[in-house]
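In the form predicted alone, a lone chain appears below as structure tokens.
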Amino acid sequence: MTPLALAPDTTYLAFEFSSRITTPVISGAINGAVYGLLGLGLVLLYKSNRIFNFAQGEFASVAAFTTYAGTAGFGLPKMPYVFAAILGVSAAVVVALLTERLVVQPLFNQPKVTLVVATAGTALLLIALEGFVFGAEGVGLDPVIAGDALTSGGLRVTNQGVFVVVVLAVLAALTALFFSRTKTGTAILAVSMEPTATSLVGIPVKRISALTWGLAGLLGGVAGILFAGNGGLLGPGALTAFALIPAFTAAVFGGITSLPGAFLGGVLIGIIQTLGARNIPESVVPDANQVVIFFVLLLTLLIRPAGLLGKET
């Protein structure tokens, strides 16, 4: 009678482990992976103006509406994904460079929680435009790569999933190496240390400010596009409200201070998230997903400001 038995409560546990542990770890760390992207961002931007952009959510968002508008027309000749994904991306960039040259530039001598508010105001704008144009109701983007790649018994990763994973990886290594190997990498990470004295021995600083908000920009679009395409629907304000404070706890986890920080944060916060929602009860803690983010948030800012791989500044 023992065997027969241990067999279904073993078979009961095998299950509660994978739908409370491995499924969350691996749904959660492709979403980390975008918040790691929208981090990286974050970071760039920290480290070269010493400000949290608020509007990064929204030049994730400008990329995902527009890639919405290609794919179905909207506004805009059809055209396929890549395209679409390509303009959208695209339109996030010149979004940021806009902002850099018309936002950040004027203001960029005043005490710097004045810029911190005028980012704040550019995504309020471009939430408000965002509205007006594709409503307040929401839109429906397509996943990048549709159907599954994996499922066994509860465990379900979908192909966008693991598209989301190896654009990640492919970005981080691009990443490194654009910091460690070129030239205008390391002027970025000069200008990010010592502003006054890289302008005295002839590094553009205003041109490297505005290459730093496109690549942010850059890096916002293709997360706005993974984000909006993973979770289906896309409405004003959404990658503001649901992905840019587990992507600013992501870059303070990781280290404001550090790039390679970023994506470990990010990684490391989706699935603390997912395994928050999955294991914590609605009747115990309402928004568990949101509040383990909290958490870690005034934790890191409690017990290690620095981040686990940044430095003090």
The other form holds:
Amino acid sequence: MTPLALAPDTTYLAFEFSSRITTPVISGAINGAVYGLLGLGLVLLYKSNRIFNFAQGEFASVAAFTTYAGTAGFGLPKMPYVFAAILGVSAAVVVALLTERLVVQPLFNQPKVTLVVATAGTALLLIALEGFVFGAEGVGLDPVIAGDALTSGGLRVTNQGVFVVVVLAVLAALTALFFSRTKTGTAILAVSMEPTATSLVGIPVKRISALTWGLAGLLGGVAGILFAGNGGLLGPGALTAFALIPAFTAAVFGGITSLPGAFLGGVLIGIIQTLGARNIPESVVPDANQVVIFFVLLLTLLIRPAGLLGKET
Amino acid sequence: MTLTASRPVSPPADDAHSSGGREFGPIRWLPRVLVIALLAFWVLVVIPRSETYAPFAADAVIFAIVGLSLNIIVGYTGQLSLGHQGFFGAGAFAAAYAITVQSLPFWSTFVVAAGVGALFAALLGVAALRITGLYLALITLVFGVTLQRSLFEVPEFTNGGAGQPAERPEWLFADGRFYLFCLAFLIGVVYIDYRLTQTKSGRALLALKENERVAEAFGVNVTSFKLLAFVLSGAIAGIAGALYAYRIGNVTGDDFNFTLALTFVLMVVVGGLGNRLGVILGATLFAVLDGYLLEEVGFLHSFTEQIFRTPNLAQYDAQFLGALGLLLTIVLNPGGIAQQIQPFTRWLSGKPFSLHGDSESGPAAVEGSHVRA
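Starting from the form predicted alone above, please write out the structure of the form predicted together with its partner chain.
Next comes the full complex, this chain leading.
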């Protein structure tokens, strides 16, 4: 009698646990990997220029839209995905370099807040241009690798998801090595600390700045293509609206000066956000994942502004 | 006393200089009075009578109030707030909720809206006072978006998602009269703002912008003055939100997205940070850009459609022009509209017309504070 009554209860509990905890943790980690990728670019520009780049989400969008245009043809012969993706990332790099030349350089000696407003303006400008060319409805981009790596119960892990996590880990490690092991990486850090003295010892400050922004464009471009390939429609400004805030939170949470921190922060923010969204009913707090992010950011800034892995604020 | 040193131009000395040299006769003041009278006639008589212009003019006035409110934080204390649409929206929802659900009297809804705006600003202010500079910009950005996506979607406030109605009383139904009603609020806010810059508190705020540590050393209580700026700014934004609720008649959460917050920052920067008239003109420009130019004239819309052959929304035209205006302003003309119209405003105030201005001209001479953007 008793075992019979107990059996359905435990399966119910097991189901509850997997749908409330296990599934959100895994799918959140995968979502978070894209935040981490976008966050890497933010950390890079913070380390080198001491600014928050609000246009990072749109560098990513430009790459995704260009990749879509390449694969869809637009009157020209359709390109293979790989070429389209390379074209997309190059477009993001070009846009980042143009931003550096036309917006960042003229404002080099202005207060940082001015520069940040200017990057937000750049984001708005790029969103409008995307709207002009691709319309407001949005486009759908194919995943880099189609198919599922794992499906069980309510859990579905796509190949793309696994790929994103791997790419994030590799890029975070490579950029961290770049800063600690190469002369160019050290030169970027030197420029951020003391621009005048750096130029006096013969380091080309302007070229270093262009290089940093190009790198940020590259990281953003990769993030954009992987985000858009996750499914769903990519509209103008989609990345700024849905990925930039979590990416900033990830970068600050992990430590705004730490590249591995962006990786860790991205994955953790993804998990926290998805856990919040699954466990807080919409009727109690609408759009709980956004509220969760606000409190994570606020608490990080109040309790440990340096973040998990950062050394300074 | 030493704090006044942060103001580059000392007005009394300036007046003495200009009236001392020349005679102040009718030839000097008549054209100026005529121009001012013509402008006043246009603003107070022509616009309210026009069915077409009045609604957009009301938008422009409401945006101008928000611009002045944001200017207190950005222009005077030098902090960047990217979440102002949160206070604005909170005021709008509070007024709509008060008049429709609670059936409070019309006038009291403005008190409620101001209170709610101030409350949210105080909450954010208390939490964020230890956070400065870029981090403050970030946390205000996330705060505004969080309010929009979460609080402004609570079914109780949004009438189950359909939007909270906010009906004007009968005597305000006419758009022209509503525009004049908003204008009265703008004049009140301009007066408060003017008084603020003239008082000890106003000078303390400007001192904070110049250098927080120096200000503190002179006995300025940094924390409480920052909080004061936040709360005052939030209350004014809340009132503007209430006016906006009555202007559109039905408030939904989507009205207060991140783009609106950016538009607010853009109009203040393009207008000229720290300059009252510049901010009002910048706000007017953006309100007209968003509404009248693109919806009614539509020439730009069809132009971009022809070039790109994509069905697009007019919003991108406004966004494109706004963003371009911002970047050009920041990079080429940091004083904004305020600096551009300075020869004209100088002439109106009784000085000879000159495109070059005087030795103190340029961004630093713009009244109110240094322009730093």
